[in-house]
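First, one chain by itself in structure tokens, the form predicted alone.
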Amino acid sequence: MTVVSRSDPYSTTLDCGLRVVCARRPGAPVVAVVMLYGAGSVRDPSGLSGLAHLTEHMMFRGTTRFADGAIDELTNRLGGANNAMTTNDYTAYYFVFPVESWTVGVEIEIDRMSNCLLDAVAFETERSIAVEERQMLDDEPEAILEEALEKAAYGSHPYGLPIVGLMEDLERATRDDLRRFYETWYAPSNAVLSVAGDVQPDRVLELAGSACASAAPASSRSMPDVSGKAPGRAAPTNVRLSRDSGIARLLVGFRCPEALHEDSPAMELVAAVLGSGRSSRLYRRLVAGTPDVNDVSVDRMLQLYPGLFTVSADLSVGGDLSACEDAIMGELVELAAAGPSVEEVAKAKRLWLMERSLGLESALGLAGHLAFWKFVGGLPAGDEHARRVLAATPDDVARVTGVYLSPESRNSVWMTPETP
């Protein structure tokens, strides 16, 4: 066992490779348990997109210890909650239990790490549910926009495929495919266990240690190489769609640095300056400043590999998509050239810090935060990211805007309403 820290949060790596984090919150009435696997959609085999997400579904369908349906029944009976999510980079499972029952969450997670039944009937049921999800997304304008942008921005990069999968891939997936995925990636050496609440680290380690004895050995299969950037483009890429969406919509994306990149902290402030609240630059310019745009938002997700910085806009009836995109580009060029004011950056830091603090107030938010940074690069990397966000200057914001958000590097998707 390698002990990283005996302070709060306590962090260690067991001999079997399972990374464990424990944050003590004395007196807290609930405890959150998060198990995160490096088994996101980037690990879907070629031609089997959606397999990581389908595996997430099957993790709730019974183990050798907990019969199908027993996990949810037990969770409800003890007054807890559970759920899961699949992202590009990882799949995470969580439980929140009253403090007197928290060990149940760890016991379930350790058990289903290696003992899932993966029943044939359950597989067909869950695959049909995934197919329904795929069909629903095909009718949602926001999902259509996002998937079109990701495909345009990433090309053959795994981030360019939908997490829920392509319909043809879901239809060809077999239970054997899923079993191979599960046995390859659901191993202690590919997981992080994070617990937050009124708990003792020694008790967490006692429970987690059983993973080393019961889990199947990790496969020698290596992670696909997805670290390279998609092929560069000499000109902006624009995709045009027509859907019965009622209004015109615009989504613009730029490749932005991964979580551990030195420019990543300053990009947090770019997002806040451009899109946080009614006083943000894009809101003032597009929504308050014209009658053509109803709403504008900015999104940037921290990811293991270079992700997307996106700006989305919903237009009023008669709004001009080209003019809207030109206005967005104009604001980005201006921010890169002149930089933000000292006051803008100070406000962006306050907003970022407030959002971060609110996210860490709950046991689940704290456990998820620690699990993510332990997975990405270790807890010190998360602390360093926060320190550098708060230390960034107006010049830093202007520089990264120019480097990553130039008009020449954008991909955009326009969606116009279908006409009768």
Given for the second form:
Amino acid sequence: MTVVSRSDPYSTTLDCGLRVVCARRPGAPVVAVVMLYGAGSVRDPSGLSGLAHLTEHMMFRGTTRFADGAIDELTNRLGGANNAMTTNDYTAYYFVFPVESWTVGVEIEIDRMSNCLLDAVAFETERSIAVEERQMLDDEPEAILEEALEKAAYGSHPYGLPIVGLMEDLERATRDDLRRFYETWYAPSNAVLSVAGDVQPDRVLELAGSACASAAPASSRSMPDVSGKAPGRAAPTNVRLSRDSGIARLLVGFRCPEALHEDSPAMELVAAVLGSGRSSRLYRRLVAGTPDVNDVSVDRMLQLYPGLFTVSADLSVGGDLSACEDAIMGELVELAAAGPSVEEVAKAKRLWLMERSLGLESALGLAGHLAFWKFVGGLPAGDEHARRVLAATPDDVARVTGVYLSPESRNSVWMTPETP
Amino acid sequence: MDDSRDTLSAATLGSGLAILAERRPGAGVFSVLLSLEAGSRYDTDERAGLASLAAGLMVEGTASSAGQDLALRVDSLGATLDVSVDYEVCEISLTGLSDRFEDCLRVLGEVVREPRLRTEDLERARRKQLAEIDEDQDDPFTLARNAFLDLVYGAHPRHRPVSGSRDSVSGLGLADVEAFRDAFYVPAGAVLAAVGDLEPQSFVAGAEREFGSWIGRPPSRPRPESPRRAGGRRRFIHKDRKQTHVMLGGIGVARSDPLYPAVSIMDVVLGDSAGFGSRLGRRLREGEGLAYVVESDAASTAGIDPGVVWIYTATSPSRAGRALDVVREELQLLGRRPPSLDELAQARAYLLGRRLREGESCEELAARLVRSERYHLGRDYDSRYADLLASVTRERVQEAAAKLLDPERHACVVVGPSSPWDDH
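Could I see the form predicted together with its partner chain next, after the form predicted alone?
Whole complex next, starting from this chain.
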């Protein structure tokens, strides 16, 4: 079994510090352009949660070259798509254009790296939109569970605060706060440009070079030191919530190793053994094996700092959340003690490989994948991660399960239906 | 237009099963889709949810592979076996790594040829479906959409939620599922499509081998009467939430309607474009900051029967009235005045680009092959698509808007803590 690779991507770092990746896909009909900044919510100043996300919104509200609304209009006119996402670690912007128009995507990204207007009226409008987004998440049970779990698991570390921000912080933020954030973190030396499709690296470099022409030298930029921001361990907790809902919900989380940690690849297989497919251990035990659990899923976060490994379950009204959590713990203890079979690990690898292949099917998936690994540690780290996933043994899976998923280190959140 | 796609092969078996396959070199993965004309259109009000229950049972095992055996076979191949149901069709899909394509096709053949019906499987599938129904009650969008379809479609079969109701699903039994399968899980009218790094002719040969013995009598498929227009009805559903969810609209067009291309363009101009560049996005979100989400859909549900046109947004309760006013103004405007030439050009470009992007996925390409067959679009549809869009005029878009976007003839559903009509 090998990792699918059509061709090795080109990768370099420009004088101004901008990291550039380019993956060629001859014949592909579209080109994806991703610009990723190390400016996720972990960079939100104290008392200003949501500022990184609000900045993401403002990046679409006009620059000295593109008026407010022009980025979306141009995207439409050229048959493209655009969007952005803010995560704990980074904020990423993307364009996907037909192959003949992709350079516009790079031009917009280079321009808005330093020329955003951050207009006062637009800022108030975007604050209002972010408030709506905050309220939307307050209405979504999955988001409520996740935010409660992150708060319990990370405490005062920025990973414990919602990416969209707390309502009081959104109301407190000023345009000056946002401008300071933008001027601090939106710089070539804090960014990765990734392009995937039928393109020549030389052309990407030529366009990206203009970012360096207008940027201050990387060495003159002052960025706050965040090396001490790795989260400490939180005490195990069980948070209990209620809701006028017809189903009961459970979310259990464990601190799992960061993306570059040597145990990170084996954790991918732990997730697959436990939760990928109807023959996975948790599906068999909980969904096929009990009358109350209707769905179970496993997720793990690859991040700069230790992320969360989570198991979530939906139960019918009257379902026993305590028994469900015990059953999950039982499976984890069993996996750590006896380990998976060779066949189980082989199956997990194939499922992981398929999920990865589907993720890289589109130019955007490929560009995003490369941008992420370039950001956290370089493309070889991503290749090494994949190689180690496929090389992991049943013993590796058992060992990391024992180290990271012990019942004593869990945080859990229960959401029970309210009695009318 | 897309160099990454290759040969297309097609065949129709004596049983009526249409087979289509397309090669996508270097894809690494493949997707096979079997589309059966067995959606909730063929439920009755008393047995609402039957199509969905019958579909859910398809992945619970086969005559020769019990549920967990089947699951283990599929997972060991590194594949996913999924089933989905909508108003028109039940679709069983297998997606996997290209190197085990033949094995996956064998599994799919077995699932279709040798379905298993056991009480314990039925109860598990029923439980999951009831849980989905309960979950829908907790999702304001789904709650609004279901109520909206009920208002818009009246007695037409599309008024029912695809998954049925707690009462109807609780009353379904093995005999109901068996009868539904016998009637509708048949090769006549079914389409099998595959896309990936595979040899199309080999796929057709493999499909003939796996599905050649699959037979069944073509069912009678009475066409429901055309739905009546909604005519200003509205419904408020109280839900103690922070936002108020609004869905308004009415009956749309069928896929075969000559107005369909104009409706697609109308949809982009109104609310379905890149970023927030549509009229509703620009005005409601970017202009007034009233909502995080605002979108329209006038084309995706167009099928053998007329689909639906809806506009959806969610906002603070105190701003719901204003949001409704803005949406109505925009709907009326598009019905009264044609879009500008520039808007028309942007919408065409957006739709062409979207088709290119969607074509990156084997799964989407397989679904596209199915649609081309089911709606008789022709296998050259991709190459004709640009001309089709180019033939749509501004006046034709206005005609579509005047017909479909008149707020006076729309239904409206509001889900939230308070009704915007109390003081509106």
